[in-house]
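Only one chain is shown below, in structure tokens, and it's the form predicted on its own.
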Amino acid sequence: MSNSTRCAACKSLRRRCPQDCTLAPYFPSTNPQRFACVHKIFGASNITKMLQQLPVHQRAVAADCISFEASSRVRDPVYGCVGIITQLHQLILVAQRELAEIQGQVALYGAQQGQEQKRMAQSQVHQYNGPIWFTTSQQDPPHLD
């Protein structure tokens, strides 16, 4: 790269960017930030090893990967990414034990249902007094010859 386009690296450290800079696909000029995040957590020359140390097609998502970690350790110094990998386990079983209630009330009103629905059967049942052509009204059953 020209030292009119530097990338983001280049600029913060001060350097000319040469054609085949290591850094500049992963932190353009146009994202100063997210270099001097990851910088500041890992330094310029670990992070030249690690992406150096990987195939070309893995650099990127492996960039991806670094800046978001150091981003996490800034917000968080202590945990980091493990911290908000905790908050979404946290969630998780929360979201899990209210998933277990839920399909306990639905199997409860599931069973109170099929027991009303028994109970009226039952009393169907009951009320029934036989076919409609042959009722109490009529003294003799009708006679088959």
Given for the second form:
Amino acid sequence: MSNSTRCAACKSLRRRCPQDCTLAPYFPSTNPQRFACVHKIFGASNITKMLQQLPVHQRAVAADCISFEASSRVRDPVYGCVGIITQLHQLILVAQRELAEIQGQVALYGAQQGQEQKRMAQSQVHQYNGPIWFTTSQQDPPHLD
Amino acid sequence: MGGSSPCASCKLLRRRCAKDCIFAPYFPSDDPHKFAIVHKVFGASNVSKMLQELPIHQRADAVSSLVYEANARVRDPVYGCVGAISYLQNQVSQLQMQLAVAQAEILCIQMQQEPALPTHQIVSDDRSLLHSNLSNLPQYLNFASTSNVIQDPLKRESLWT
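Now show the form predicted in complex with the partner chain, given that the preceding structure was the form predicted on its own.
Below: every chain and molecule of the assembly, starting with the one above.
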């Protein structure tokens, strides 16, 4: 097998790349950095074992996730992916608090509007220029001659 | 050799536990599962190299996060930790939408009311700060289909033991 057809994994490990190489579909020679990351964090034999334990149709996604975890760990050697999870948790807490506050505001405005409308409706009833005897103590309407 | 028992790592690796063993402070012998899972996913030599590259005061946190990641990967061999990230990003997106709706409602109400009424500037300042935090959140994932991700995969799991 010529050097140019070796996958990034086999190139890095300086070995022959067989046709049925487990890693070749997910670590092409065009992206050596991707394999370098996962090899540094997980090790080539661990990745191979992990992928071999999965059905073929799930290996591409698994390789992408492993690659993401490895690059997160290289970027943040203390917290890795967990740093992202913590950050997201905090964002969610802040967002939930803000949402509760704004929804409270909406409810308050809604209540104020409701009261305002009620007051306006009541004042319109009082302004009605109906027959005077409705507003006086007289019980019966005046007799008409 | 003293009478102290080997740490969980040296027990599993069947070797002498040196006084300056890099694993011993973080993998005590009474919790063999902790090292076993980290060794299974990352490998002892990789973990040792990672810890050696860190200052001592950061190693405990690094071990905790490695244990968390290893557990996630064993529980979900396809998505691992990424499943949790995907789930949380979905939550953030939903909250972003809800916030936008609530903000539009407030704006509507404020426009309908008289200008003399208080407009709660503090809330709107915080909103814009939060909104910028949410919209600047990098899209960590653009490959995992969210419909395939297990919902709430790491329910109530404590990150730090």
